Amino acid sequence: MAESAKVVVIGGGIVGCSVLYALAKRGWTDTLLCERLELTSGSTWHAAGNVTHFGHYAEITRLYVESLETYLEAERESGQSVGFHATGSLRLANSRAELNSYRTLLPLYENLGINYRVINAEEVGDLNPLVQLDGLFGAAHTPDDGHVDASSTTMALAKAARNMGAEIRRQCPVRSIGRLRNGRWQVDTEFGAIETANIVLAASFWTRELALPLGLDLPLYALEHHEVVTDDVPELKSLNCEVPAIRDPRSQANVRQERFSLLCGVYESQPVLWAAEGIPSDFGGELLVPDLERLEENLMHVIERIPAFGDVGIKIVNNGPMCFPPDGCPLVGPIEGFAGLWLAAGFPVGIGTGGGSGRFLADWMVNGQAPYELAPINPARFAKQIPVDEAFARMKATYSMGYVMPGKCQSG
């Protein structure tokens, strides 16, 4: 006889793991949690750990809010750090316009109560005195931002819903999913088959491969995504403090201080899809070839507007392959016509939203409705099936575009 839980989550990253804590939060704790490898194996483990404030949609900006809230409440309660660094950040504006821009999101952040403001050039200059401030007319100023590290949340977060009475099985592949004639469905295993009422999919783009059997042509696919870690920065030795993280239109890059070095995630005008036609079957989550060609353009204006990074060298170049839906937002909700069925799966952000989207995603499975109206990760947006090609054209598009204002769904 199978063995049973009131809900299975596929997957062990920082998502998975969020919807596992909120869930026993609320009460679920007759839960399971499969995880293929160890956790954090996906791409959590070499996630930047950004977390943020900002967002152009007040919703979308919630769930960014409640994720910080979400760490460091695991961490108090788990007694497992989550390594928040506290700089803050500076979102640049290379233009009138885009300073202007980030001023109409005054009164948003101030009704969400969220420590926000739009500075000058020169205030600019003495939060972050790295930054060449030439051309520059000023920042959106998100005080309260920082990073964490991605793994030692993730291990927070399971710690507390283990010590709430949820289950995880690490090194447990999920062969298949099923429905089975009494409406329930079945997760099979390596190890045996589990009936629930409830399944996750937190399995980033494996979710994809999963879903594929029951029907369901879900548009996660995966691009690479490079982040580079420079040799120490003489400058950054001599402060007696983090300098805040930069994202830059411009560069379409985000800098910030990993201990005496630079870490800069880079979005480039021309990202790769990687494994469309399926993942490879012994893939466990290795770092894929780096391309720094590919950087070239991005890096020389994140040289311009900061010139320490050009002046040492680059000792870490990290290529990961990242979930990247088409409109940049994840997928988060019930599938409409398979009752008990529900996604958490396609986070380009997934440290800046995971924690938030797993409170959103386990209010509506206990209270059987969403918390609030957030269509813009509601995954009856992609009822109808896209052909891969058109789904890059539009990945790519939004990739490379992600700190760009305006827009819904940008990057963290």
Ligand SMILES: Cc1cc2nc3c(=O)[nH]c(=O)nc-3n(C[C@H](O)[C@H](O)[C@H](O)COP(=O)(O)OP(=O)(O)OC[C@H]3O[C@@H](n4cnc5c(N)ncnc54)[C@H](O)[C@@H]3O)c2cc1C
The other form holds:
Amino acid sequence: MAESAKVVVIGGGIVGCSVLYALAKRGWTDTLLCERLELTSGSTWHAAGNVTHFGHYAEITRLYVESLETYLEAERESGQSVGFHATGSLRLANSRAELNSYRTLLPLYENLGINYRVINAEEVGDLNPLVQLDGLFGAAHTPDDGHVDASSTTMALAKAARNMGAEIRRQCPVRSIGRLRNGRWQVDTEFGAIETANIVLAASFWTRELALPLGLDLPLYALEHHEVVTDDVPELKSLNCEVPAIRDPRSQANVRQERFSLLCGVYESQPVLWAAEGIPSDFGGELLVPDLERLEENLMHVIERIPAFGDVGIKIVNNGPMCFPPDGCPLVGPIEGFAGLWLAAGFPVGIGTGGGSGRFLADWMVNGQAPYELAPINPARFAKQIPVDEAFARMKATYSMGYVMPGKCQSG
Ligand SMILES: Cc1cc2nc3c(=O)[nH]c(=O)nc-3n(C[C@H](O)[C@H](O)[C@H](O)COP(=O)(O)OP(=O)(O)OC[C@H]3O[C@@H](n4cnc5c(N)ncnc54)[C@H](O)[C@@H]3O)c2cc1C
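Can you switch from the form predicted on its own and show the form predicted together with the named molecule instead?
Expanding to the full complex; the earlier chain stays at the top.
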């Protein structure tokens, strides 16, 4: 007889572990998470760990805020540090229109009870002395966010979930999923079958291939995404605090402090698809070949705004695959016509939104209805199949607009 569980979560990145943790918090502990390799071995291990509170849409902002709350809660419960650095963030305004758009968000943040200010250029300079202020109109300041250690955070969620009774199986690849005659689901792993009422597909870009045999053509592909780390910046050594993270619509880049270096994530204007023909079967989650030349234009703008960035060398260039749906928002919720099959995949900003999304999905699963309306992440928006060329074109267009207002989900 096959083993059984109330829920099988497939994928042990930050998202799968967030779902497992949120289900356990709601009393669902007859759960099993299957991870192909080790926890975090997909995109999570190389993420910069930025967690922002900045968003143009109230519901998405709520996901950001709840994510950090969830991670700190898991830290308290598990005793495993998530490495939170409460630096705050500055979303720069290079025009009056940008600054005004940030001002229009003040009531949204007041309603949500989140610390949010719109400040002038001088105040930006006081908070982050590395910023060159010429032509700067000010910034949106979210003082309570910052960055976490993505791997430690995943481990904290996993440990806290396990402490409540959830089970995690590493080195346990799922081969296929299928519907049984009795309406339940069967998950076939390398080590045998598991019968279950609910499957959560939290396998990032691998989700597409797991769902295809069911006739589900989900637009879950990946783009290459770079981040670079500089040598030590002397100015940072002379400060006695960590500077706030910067997100700049002009350079389409984020820059935060990493010890005495600067870590910069770049949204290229000509993004490159990864594994468009299908994920190589031997891909183990390793980094891709970096291409610094592609980042030149973005990095020139970064140096204009943060001259100290250009005064030192670059010691690390990371290029990793990032699951990126055509509209840049994840797919979280049930799949119409497939009762008991749930999606938690397609996260370009999975550290920033994973914890809140886990809560949102767990509420939906446990209560049978969504806790609140969150149309931008509802999988139903892709119920009609998108031709692959159109999906790729939309992915590239959305990605390259990274920080240009008003982005729905992109605030990594
Ligand atoms: C360079 C870079 C920097 C980034 N920086 C940030 C950042 O600062 N902030 C932010 O919010 N986001 C950032 N991201 C994005 C972030 O990494 C992802 O959004 C996040 O890790 C997605 O988590 P996940 O759990 O959905 O996917 P993953 O971490 O990829 O997890 C999916 C898991 O599923 C497993 N799996 C796949 N197939 C199977 C199977 N058949 N059976 C069992 N298990 C399976 C995989 O092994 C993997 O562990 C960055 C991405 C890159 C590339």
